[in-house]
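Take a look at this single chain, the form predicted alone, given in structure tokens.
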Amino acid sequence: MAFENLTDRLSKALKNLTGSGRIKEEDLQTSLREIRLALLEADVAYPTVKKFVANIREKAKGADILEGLNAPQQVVKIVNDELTALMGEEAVPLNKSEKIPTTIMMAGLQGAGKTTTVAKLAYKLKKEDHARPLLIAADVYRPAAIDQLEVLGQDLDVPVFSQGTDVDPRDIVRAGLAQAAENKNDYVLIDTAGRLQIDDALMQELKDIEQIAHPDEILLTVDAMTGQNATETAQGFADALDLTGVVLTKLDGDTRGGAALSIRDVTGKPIKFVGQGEKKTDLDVFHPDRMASRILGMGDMLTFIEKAQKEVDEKKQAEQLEKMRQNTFDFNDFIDQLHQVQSMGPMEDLIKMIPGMANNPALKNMQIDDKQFAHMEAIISSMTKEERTNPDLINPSRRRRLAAGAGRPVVEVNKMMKQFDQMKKMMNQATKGNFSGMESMMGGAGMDMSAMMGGNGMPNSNFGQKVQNFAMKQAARKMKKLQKKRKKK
């Protein structure tokens, strides 16, 4: 999980802050001493770290009593506000050009994922705003960096314009311009050389297809995982080109969070997207609100929900959104949910975004197999016609039969109604809006949320009881948003 280690060390360090009223000056310096470690730890550049942790303390001296926070809970939400700020505020859109096409320059080392990235961005700019891309291979150095990205260009049906190795990439990438203008594609994205360090020469060879094309973005391609390393190479190349924004890739394996903590302190840049996995879905938009939030283990609900809408289509939800009201919920309703909860991601990742689960101990080194998925598959699939539409049905003798049936033990198959069964009261409560439904059932099955948050280093169960409260009346507000827009449509 991306910033799993910097997650349980900012959450340790706000143990020292107990009771209620003002904050204690020692407390404070303790709490703020470890914060400081945290994040040099993660491998945050010092002069942001020295930045952040005075902001803080100037904030948080003597910080009174607000809007029904206490001392402590306010310190989170101080830390949470500065960790927002320092990633930037907001989302930053992509530049968009007057007239077409909009061309975009990819930038970065060798290695970092930029090739792939392109085609990511491709995809999602194909899907989403139903462009018509086309990408250009001007990266004549790396072996078989043009036949991977004709390969990529294939598998999203995206036109790549190439003319091999033996060509300048400036005449690559001005042939390629001409072509995208009369076939009238509305985005350009050049996939540019890169090296395994900064030299002359790459720098020379960039600037010269910057003045070229005129690109309305420059994105620079970064490793996360090579934290201050990535805010080095940022400032490297912000130094010789117009950088509009920044791509971190890797994401999913970046344990510390560094590069996304430093680099928009440091090059004054944008972080645009992330890239967080192998797939070519896997490019998210950068919102620095909710990354805060998940540094700091209060979920990320908002981005949970748009991954579950881009994955189902909107009259397939609303039917199964209606089902959940009625509770007419079943088991070919289930089985369609385990499919869209797969395509969504990792399910450890999936359950993270939820509010309060970050910092649960017993989901710390949680891997969800994928065969437990086919398990229960394979359970639904022995069951009858009547027994998928009515789960009451199955009574201790069928379910022995769909144990059977299905090569698995009783016991698994006991363990799936129960869940079945919990899910399908979950759901009800959540389509209208009722998380504290949903928090009392989840303590009921044995997953209190103020044990998640007070049994992970957090001051006490009564403030992550008041900080989960508050992370689920967000998500309850963003959701009833969501529906009153579909409403709308």
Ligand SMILES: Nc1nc2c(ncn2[C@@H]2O[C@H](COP(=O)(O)OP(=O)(O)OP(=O)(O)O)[C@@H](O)[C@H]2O)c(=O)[nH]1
Contents of the next structure:
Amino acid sequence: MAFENLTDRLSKALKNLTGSGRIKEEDLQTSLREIRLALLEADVAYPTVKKFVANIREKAKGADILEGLNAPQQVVKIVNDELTALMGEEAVPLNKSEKIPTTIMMAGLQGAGKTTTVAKLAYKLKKEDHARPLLIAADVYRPAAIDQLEVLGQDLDVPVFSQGTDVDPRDIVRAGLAQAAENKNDYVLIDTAGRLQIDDALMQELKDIEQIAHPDEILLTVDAMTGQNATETAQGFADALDLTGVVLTKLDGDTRGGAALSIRDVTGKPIKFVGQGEKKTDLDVFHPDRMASRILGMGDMLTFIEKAQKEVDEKKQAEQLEKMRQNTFDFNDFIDQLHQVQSMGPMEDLIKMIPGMANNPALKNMQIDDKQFAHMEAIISSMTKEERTNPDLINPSRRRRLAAGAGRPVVEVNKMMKQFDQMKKMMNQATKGNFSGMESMMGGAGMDMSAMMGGNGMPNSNFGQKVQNFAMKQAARKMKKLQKKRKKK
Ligand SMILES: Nc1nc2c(ncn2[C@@H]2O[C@H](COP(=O)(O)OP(=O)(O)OP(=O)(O)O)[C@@H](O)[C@H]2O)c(=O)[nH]1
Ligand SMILES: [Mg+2]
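The structure above corresponds to the form predicted alone; please provide the structure of the form predicted together with the named molecule.
So here's everything in the complex, that chain up top.
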């Protein structure tokens, strides 16, 4: 079974970690050493291993242990995230040309699975896109190669262009493309020759075919079972050709995992598909996250971790709501709130609830001006404990003291006090169900959010305010609906 040993070793390495508090330094060291050995034994490229382990060390050290997760679970999550990142985060689809045909060229060592993958791809394109592909047989060095492709084409009912073994592959590609243009094929898949070793003549031939065909996609086919060699040869192909992606074949076999883990890192090219068998249906889109949890072999634990995190989030929200309800909003909460707005945590979540907003690029630019934030924090840290919990105490003379303490003008203290009052009022109204007040406050002169926003990269600072107003209004409406529903029950 693929990855068996690696999965085994990784889970053993993670079992070193015990306890419920922070991760112990010496335990972490032991685990990291085990992880490092496990990866090297699985033939993951050395530089990749080094980087990977360093990343985990960094993240595990910096991680605050999430409530509801123990230290080992936390590290499992970190390892899982890093594995996913290593393999590319997200699935990358095939390139598609704006005008037909989309040309796909294969490259790779002998026996890597090029010809088989051409057939699998043609099948996939035909089935999913109702495509009309043409396959070009440009491997003239192995007589059986052309037959192999022709048999596969017949089985799929897909035409194969071939000119025997006496014609130069470059000419075959030219003629094949002309035929595709004539027949208006929407895809052209070029099968090329493989070699046991990378040699200059073969590379030159591939480079020439690249020049002739201008492929939209050059897929390097890599046999997942070849381990350490796979990354070396991949590097060779990547240097010669403008690769656009990788197909990792024979993942159904007894692969140790090395190529799956290092190929993206070494070539910088995404793994687009994985071959998991010899049949035409055995080609799958590559999903880094799914592959990571398959390699880690801890699907159940990962599900548990996700659930625990969600519960922690919900618990925090409930606590905040309770505070609002009890009307004990003070300067400690205010600074908490500022921190949250600054990190765009809950506020971002609010905005994301609005259809169409989740991926709005403007969200990325919404940040509070760090300087203003620091000033507010300075003023609040000049307050006594009593003043923080009982802001009514803060009279004009105390305000002057706070201003002096923070080294800010008194008007700024006054402004902050006003903002605090407004936020408190808003919280109260929200808990009493008076959302119209909240809406108009957000829409009106009320909270001076845009002043707190920096201008970084934003079209104009009003835009931030508009987005936020919209978000708050939508959130208010949602809460109102929820309350109505609850009353009915
Ligand atoms: N188990 C398994 N076998 C595969 C897979 N992909 C290809 N093969 C097998 O690997 C062998 C070589 O595949 P080909 O497609 O002929 O490889 P190639 O890269 O075209 O080889 P050359 O043309 O000689 O360079 C064949 O027996 C295929 O059936 C896969 O994903 N899983
Ligand atoms: Mg072949």
